[in-house]
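First, one chain by itself: the form predicted on its own, in structure tokens.
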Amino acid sequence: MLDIQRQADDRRLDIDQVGVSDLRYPITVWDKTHGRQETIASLTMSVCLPRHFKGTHMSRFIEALNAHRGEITMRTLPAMLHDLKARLEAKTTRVEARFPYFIERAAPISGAKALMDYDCAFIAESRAEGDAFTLSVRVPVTSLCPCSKAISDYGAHNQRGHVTLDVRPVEGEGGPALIWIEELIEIAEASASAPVYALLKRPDERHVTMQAYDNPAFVEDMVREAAARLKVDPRVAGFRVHVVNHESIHNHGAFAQISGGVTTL
């Protein structure tokens, strides 16, 4: 049959990325406690398109995904990238999988348990110079303003914020170094005034409120603390830390960001 996509295009413009997006698909990821966790990912898959091709074959993205269905992790994504390269005759490929990850959290005093969800992503690219993988985790936290605490006769204002860690693991002979989602969540929470929980009883609420009061932190403090922890981790080749506080007494947010290591994040 006539292959329209492989016909010539006279505009002589390369396309950086072309592919499919917002593709919902069941995947299995590694779980530090339970081994494996089933979840649903929103996938974006793309390749570069040389100037001499009119279009790409969108159906081949779905074929490649089905061929590699099941576990999608830092160890399995390279095979999918290389498969896409071969199927679509592309020099570069990119796969982004965004998904909710669930952890059962126990309240600090009562021990009441409930599931917390975290927005995570696997981002993998294959180029002429090699493959690259990034793990991204967005963690909700509580912060309490040091300035408000210092100048107020009583109390201090606090807010819920988000710490986003984008981490590029060191590449070894067996692939990227293993960094658990749970480890990044711990780093994010340790940089804030207090963690966020799905379920709190009254004794827990008292504990978390006082914990935040005892650990005031500006957005600058939080981003530096998280970056300092990632900087000394020998498994981390590069990182970006982005912290935003959704201010409780202002009609705007406050944010800070630090990048380190490899510059291609």
Second form
Number of protein chains: 4
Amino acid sequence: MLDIQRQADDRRLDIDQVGVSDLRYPITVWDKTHGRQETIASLTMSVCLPRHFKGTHMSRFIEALNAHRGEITMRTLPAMLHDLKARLEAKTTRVEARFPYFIERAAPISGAKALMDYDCAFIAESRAEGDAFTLSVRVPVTSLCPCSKAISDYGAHNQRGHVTLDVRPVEGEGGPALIWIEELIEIAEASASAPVYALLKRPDERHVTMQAYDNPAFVEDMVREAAARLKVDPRVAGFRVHVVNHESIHNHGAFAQISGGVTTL
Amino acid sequence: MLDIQRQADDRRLDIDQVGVSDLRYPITVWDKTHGRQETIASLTMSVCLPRHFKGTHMSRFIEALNAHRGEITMRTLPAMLHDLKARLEAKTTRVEARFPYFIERAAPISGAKALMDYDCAFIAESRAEGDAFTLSVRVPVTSLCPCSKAISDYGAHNQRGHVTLDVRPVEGEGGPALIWIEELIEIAEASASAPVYALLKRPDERHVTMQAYDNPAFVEDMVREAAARLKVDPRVAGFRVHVVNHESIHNHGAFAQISGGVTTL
Amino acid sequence: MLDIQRQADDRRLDIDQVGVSDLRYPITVWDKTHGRQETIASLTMSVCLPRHFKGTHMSRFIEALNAHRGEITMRTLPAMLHDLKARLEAKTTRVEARFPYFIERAAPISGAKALMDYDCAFIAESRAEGDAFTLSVRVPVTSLCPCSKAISDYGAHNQRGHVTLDVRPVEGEGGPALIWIEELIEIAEASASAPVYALLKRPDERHVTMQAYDNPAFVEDMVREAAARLKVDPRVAGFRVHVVNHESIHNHGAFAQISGGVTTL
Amino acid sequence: MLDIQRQADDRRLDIDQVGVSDLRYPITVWDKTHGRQETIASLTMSVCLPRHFKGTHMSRFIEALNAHRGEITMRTLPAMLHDLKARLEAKTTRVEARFPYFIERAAPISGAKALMDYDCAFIAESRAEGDAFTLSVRVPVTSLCPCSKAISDYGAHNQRGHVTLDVRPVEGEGGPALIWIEELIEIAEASASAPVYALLKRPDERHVTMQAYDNPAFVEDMVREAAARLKVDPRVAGFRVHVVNHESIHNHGAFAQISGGVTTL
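Next up, the form predicted together with a further copy of the same chain, please; the one we just looked at was the form predicted on its own.
Below, the chain from earlier opens the complete complex, with every other chain and molecule after it.
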């Protein structure tokens, strides 16, 4: 059967990335408490394609994913990248996996437990210059406006916000430095007015209401707080912090962003 | 050229709706202040198909829309429905147009003006039993939790919420009774703790912060307030009120819904 | 601590549904091959609220979900509905769970295996009139246009389509009749030009290309084929079939819909 | 009234971007045929914030947008950027406007006319190093798989794809070089198997079916064709081409991407 993809191409143009996108697949990630967590990812997987080849073989991405049983962790991703390069005869490769991650959280007063969901991502690249890895965590939080509190006789507008931390660990001999999703969630929550929970009883609601009022934070404060913590962490080679507040007094968002260190390969 | 669509079908099954969906097209709607407003709709247009026909002619929906210059109003929709039935030789037809609608709003203290956006929809159906028309408006608002206010020493969690009103006007000789988008926005805002604006200066922010604190409302209160107003309006044959608060202390929503009167044809 | 929710309300309006929405939570569903499958749901859970109560207790929905360990199956949902009514002192309750479901599929010629994802939902309601249960499955398929094939000298436009089957099983003594997600996927695929796979090698690609060309189907044919099969299934009390083709020659969709039997409580 | 935002901040961290996001607003863009086109944008507007200031004044973004009457064109954006820097006392600013753009297209044989929609964006930045401007156009097209055509006895799978061109014009004395949305649409369509239309009669459908079959193109071919054209255009300082095919035989996409020239400031 004809292998059209292997035919020559005369347009003399390398392709930076070619592969599959929006592939939904079950994966396994590491869980600080339970060792492993089964979840469901939306995957983008690609390789570069040199100018002399017409096409790549898309089915091999799925075969590689199956061969590694969908295990997407900081320690196993280097092997999957290496395998993808071999299967697809490519010099560079990139895997992006976006997935929800669940952690059991206890309510602050009652101790009532329930699972909170966080949108996370692993982005792993392998090129001639080396491998690079990014861990991304998007954390829902409460933010309470300092201006609204200061200028009003009572009350203060507050809202759900999202703190997104994209972190590139330093690369060591054994691969990227280990940073847990749980640690990034702590940093994000510490930068906000209060954490967000799946289950709160009334004494808990009272607690987080006053906690938020006691800790007003602009989107500018939140992005700086989180950036300041990442900046001094010796495991962090580069980072980007993005915070958005879904303003309760507007129909649009207020956002801020700080990048630091090495953010591209 | 063969007309496959006109061929016979022997499965003896009428089709309730067949047509085009997710069609993005510029339309004109009525504007209480300026007469007309140009906007952009996502359209679904369909007809029924009797059992003896194999297919419908999809291109005629676009032709009908062009013929009516995309004018989607309570007064012009009956003619478009009639035209669709004629062009597609159908006994029933349905047009759904979802679009953003803009209104200039003045901030409560400074009077600073800016445009607020509201998601609206017209749903029009024509059947043997008669025509039916639904106007839908989704209004962003601020809601402040009465429980949080009552049990806390200070502060109260509040958040952006959305009040969606689906209203079926009574049918008269000249078509459906006239109800303005602007009137439904007023009902939605009156049911909430405070309205939402695109532009607020600091004196305005102080005002809406205290307005929300002075008017706490559960999602249950909001849905009842709006339903109570629609229930007594003689122009309203049927309605559905749906309210959701994007809780600032949770990563999920709190919602409530009340239907009343005639909601189906 | 004050229980604001239990206070009286004097607006004399029952609330049809009040509860939580957009709650993301891990759940367990039945799997025809492996017994059970872990997945992640987006949940909406609600109860009715009589006119004399001001509010409901939202945290109890999460507690009920935890108590049942997120097990959402045709056999366990009746118990969860009963529990929700008891915990929330309500006469009616409704649970909607939307989740991806994975099945290992073998490619038609090579036999290469990979997981395919399907968007599914369970919707369960309990009212005075009885319980009702709906299973929904959204199946991606290939559709090839019969008109394009008939009028062209060669080729035929084809595209990804989605067949959505909402099925209400008949209620028996032991609960709703058992209908597997896998059975509904078979019905949807049999109504289309060809199935869709996650992994196809070249001999498989050749096979499905010709399979689709040999089985052209309008959106009207697909909706009728699926409806005809559901109509004669003695386990099916009511159904709705919705098919949409994401037309490869347009930037909009072509859709059709047929309902049959009992579709509301 | 206290101006909290102007207070000092001692964390010694500059903020790269702070501003408003997801702001929906009517805007005016240039139209090659009609001079101007009214459309609706989703806007993100931001400035940098030096380390010694606590916060920015979010309301001024809306005021600046109003002052320029929402005119977002290659010729007027430099003035809006300058104004934003003045109003917000900032050294850098960034405006991103995403909007649908409509063009009347005639069907290839019948000449039947209808409006096609394209997702476009303007991204404008002003920094110490100078101004930079990016025009982005996302064009829906038909792609037909060369492998499927070559290995099958008849037929070939085809599907809707999206070609996204992000183009940075060279900066001249009068601002960025003028490149029309219409020109980028032509480049995108020329790289695909066939264009996509809103309205096709049967002779048109026959034409585009055979046109696609006569012009098979992998996602790799499409990305190279478009990149080759942008590479030799003297008005283009930098570009990124991204193509995705929504595969009709899979439930995931196939994509490719090529960048060239100057893509960052």
